[in-house]
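Shown next as structure tokens: one chain only, the form predicted on its own.
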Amino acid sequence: MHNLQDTITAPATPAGVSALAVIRVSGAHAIAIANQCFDKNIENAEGYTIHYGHIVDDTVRIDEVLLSVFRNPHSYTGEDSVEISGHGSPYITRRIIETLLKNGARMAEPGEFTLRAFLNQKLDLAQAEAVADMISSNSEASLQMALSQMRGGFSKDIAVLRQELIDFAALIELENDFGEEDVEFADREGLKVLIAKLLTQIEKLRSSFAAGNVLKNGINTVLAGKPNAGKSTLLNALLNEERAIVSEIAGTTRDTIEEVFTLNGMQFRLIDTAGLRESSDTIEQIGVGKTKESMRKAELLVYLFDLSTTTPAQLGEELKALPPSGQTIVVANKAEIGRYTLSDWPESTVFISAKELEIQPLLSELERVASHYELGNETVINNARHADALAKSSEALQKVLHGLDHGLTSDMVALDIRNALFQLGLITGEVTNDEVLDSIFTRFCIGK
């Protein structure tokens, strides 16, 4: 990262032609630099005020703008900041940036505004990562989870865990200071009870990662079945567009087709696959292999069968042959020409007609699946870095318990407690290093 004492600038809106463009400036000299580029004096402007005027380069007017002033520490970054709202011409945006640079600002690095917010204690590291999640959210579920993380619920949980451990660690460290006197300030049995409680809480957070990952990225859903069962027709019906080629010729789909389908705020990452059958065609064999691999990785398998050609006995054999996967919904397609009565099929079978767009029974089942991932009041994590830190802190606490059970000395127990505290501190940023910060903030867009 560059010198954090510099005043930085960057466009906060995406590149391209639009009605408006916003340019951010932040740093100790943000207001002074903006003042040199503005045809009205804002040097002594109060925070939270908006000023109408023109951006000028010497005597040349560049654009008619609204300029918002934020005084430290009451800004996103905790520094003096200015936001310039102008017309959305890429040329105008570039000229305004050039003028700001000429008067003393420098271009911001990716994520540098949020990095400064973190360093100025406007938000912790977990909340900063939630900012990136909110920007990239593409469903109501992922947005609400990011907002929950930004409000600091997860950070508060981690803070409580750390503080309880710190209070006890202080007594262990005190014993080390009086090592020659052979005294114990910390109740070993009490420490065991505390560690057991912390392990339970950490495991609860860790176990939420799978659900959090689904809320963030969507439910990995595979459409599978025999050739001509109607998988591609169903995909098109769900998406309400002709995304996949539909043909009466068996084996039309040779490779996986992936699309995103949103239902009541939850994303389903749909994967249309090659039909499951034995084939001498090399290409089709590869496609079937990919189908089985996708099924093994699926969180949800939607298995279609042709109600007009499949017998209950055949369906039973097909289901037995399926590779292990997550939840499975068995769907009887072509109900408009199907045979047999409802009682002939498994009780949970869903009956649809993809061709006639009669798919509401399946949509109801998908809604049921999505309801299992709804956000309640409990904290849910969706960040692999957090999950890894929780796993390592749990491992360190397990070593603490082992040490207490086997009579290890205070200094050895203290080492494992420090490691657990270190791992928990990595999550919220009480403990960090430049490599971690670079890894996190360089993934942000340049204006954030």
Given for the second form:
2 protein chains.
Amino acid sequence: MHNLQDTITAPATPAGVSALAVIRVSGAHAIAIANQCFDKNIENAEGYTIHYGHIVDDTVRIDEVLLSVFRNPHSYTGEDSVEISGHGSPYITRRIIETLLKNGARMAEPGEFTLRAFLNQKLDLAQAEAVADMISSNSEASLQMALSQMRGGFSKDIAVLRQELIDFAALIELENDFGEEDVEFADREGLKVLIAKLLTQIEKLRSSFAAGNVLKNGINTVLAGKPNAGKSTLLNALLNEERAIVSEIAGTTRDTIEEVFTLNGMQFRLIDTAGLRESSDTIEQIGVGKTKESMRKAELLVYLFDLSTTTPAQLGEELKALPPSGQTIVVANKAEIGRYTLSDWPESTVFISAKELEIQPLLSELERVASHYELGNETVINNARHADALAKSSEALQKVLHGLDHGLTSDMVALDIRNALFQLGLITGEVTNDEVLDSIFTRFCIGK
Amino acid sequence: MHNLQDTITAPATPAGVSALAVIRVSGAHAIAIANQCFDKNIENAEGYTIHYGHIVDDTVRIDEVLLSVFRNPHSYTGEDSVEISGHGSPYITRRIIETLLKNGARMAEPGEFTLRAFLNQKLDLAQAEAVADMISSNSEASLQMALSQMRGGFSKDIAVLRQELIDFAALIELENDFGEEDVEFADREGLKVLIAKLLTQIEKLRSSFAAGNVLKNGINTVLAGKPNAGKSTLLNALLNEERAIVSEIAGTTRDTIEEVFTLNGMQFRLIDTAGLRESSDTIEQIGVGKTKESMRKAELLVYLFDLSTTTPAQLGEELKALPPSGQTIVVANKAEIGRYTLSDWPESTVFISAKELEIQPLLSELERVASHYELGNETVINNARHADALAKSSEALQKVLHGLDHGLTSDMVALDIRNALFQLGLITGEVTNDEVLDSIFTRFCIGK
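Switching conditions: you have the form predicted on its own, so give me the form predicted in complex with a further copy of the same chain.
Let's see the whole complex now, leading with the same chain.
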């Protein structure tokens, strides 16, 4: 991997003309290198102090800056670090970086500052991953989950589980040491109870993944209904509520998702179902198939019908024809017609008038759905890598249980326990390998 | 204008997912307001110190941040100020700003931080304008000129001129006080000499405007020549030299200019002349007219011809047909054909092969042109507002001179001197009005 003896630098703020731009420098020589590029002597500056001066390339002035000094270990990376806050011109940022490189720094790889923080034990691996979640958070729910994971609650839970397993392993390995003597230090029945307890905890964490994913990425929602049911009008009404906020969130990846709106801090990601109609055209059929697939995967289906033209019998047929999906909210649109009998329609039907912007009954339903996913005091995981490691830990523990039930030798049991320990260690980074670190940190942005 | 008693806040870094985002707060209550949004007490924190902690909205944690404290007058604005450096998520930035607003700050207007710096006499007006030039600088030449103006050399020159005028005015006004008595405190001949000196200095500054404009905005260059002379190939060869650098400069406004490349820190802005051909189409004629107009305004014309198909006589005709413009470089392309007689062509002709990327002779010529504009020790102005004020000062001084020559009464002379003083004062901001301030600072980006 990267050479950690190097002093690294990178811009920490987005390129663009702006008031300020911040450049980070970290490593053993950070302060010495910055000192060579600065017109004041900061070699003996204390940590957590700010210094006003100019960045100079030999004798040429580059910028008037504020320079912040951080002393090992009291910095983000745990190394000596400097942050240079200059004028927000991409040209100036480039010139400052060039000057730092000329004086011995090298460009940081994406995520290398956080990697160093991890390697210097300022963060465990799950916390380092939460930093990336923090930066990409775009709703209150995703922000609060990232903050909760940065506080380390999740890692501590995992560490407790792992410690119990280590205690297990110690006893079993002790039995191995006695080889042929057939002693049992570890009480087999006690072990089984403990493993069952561990498995319950792991399953609970694993099952929190769906909710965690929703908190992080929003609720995948399909808005369906026949043409002219009023889907576009409803969409506009929903987005109108949130347009000001949505438009401020830059950099949201949309992929195949058409629109995103936020309600009570929870994002709803609306999947387009325009293509959902019968067709004899082969290519169009593939499109319809994909839409139906996304409906099956959706957490929520909002099914809209036109109250003024649909009979209860027709609605029944329409609902029957839907592919199976998660929760469904049936919405009667065009309630402005005013003459309908509530009892004619399914009890849970929500009546709105998208045209008149009377959509509060639907918003209340959406809030109810969102509240299911609210972040409580329970630990929630949201990272596919963690879910995978938990699944593999679970598998290894099941094997241990199976081995105990079938009188497997203690060395075989110990092997499965060690495997589970390895998988859990991968989550917090107590066990690491370059490949795992690489795949985690290269997904970070540069300068972090 | 804005209420300067308010404490203001704004993001200071561009929106976007990144390592860091910086939010500025400035005003009498900056530290108190930030203190209410922070989970550590910073009320008594010293200036130029950094504090690690969390931004909190009541009890809800928003972000883990570094908070820098600046104490009046030792801050950018001259007021108490706080800079909050948080995670680079647009959502988090918005939440932090919301929290600050909730606790009594208001959103800053564009340029309001710098406006406050000016009003608190941290900068004069010309220096404040140089801050905007700094941020938009995109070449070494524009950066160095902005830095030079921020150092205040230009303002000091103006202030010296203005002081001499004030001394004048005092004597003349004294004469007015004596009314009918017909005394002359101010030596008329001495005054004329002094005004002539002032006019020379003003003219020198005014005439530096063209060079200043070039340093700031680059050299307007027209690349012309018959179809198939190799303009596109040359353009690619020129841009290829600089592509890596050019592509890094984000946010360059191009307007009608097609391509920009940098040579020895100087930008060349290439104007498209694709439309330069005879046409009977009325609309196309307008286009050609505009192109010819831009050629007339260009500082530099690079005229390319095909050495393999053009005769010296034809070239003579082509050059004669060109509209008058600034400097011209005649470039013979396709020098790879190898058989031509140097003496057949104008002495200054530059021979290149765009196809073979042998364009060094042209680059040398361009460097020679660029060196004309190099920033020496002389004061250079680059701001149309300053040029205008200098023109008006000059006009007023001419009037004074004319008045002296024609025995105008001292009160009339004093009026013209006062007008010149007013115009010069507008540049440094010793004289201001809201309209001028508004037009200057609303052009700043938010957060500066």
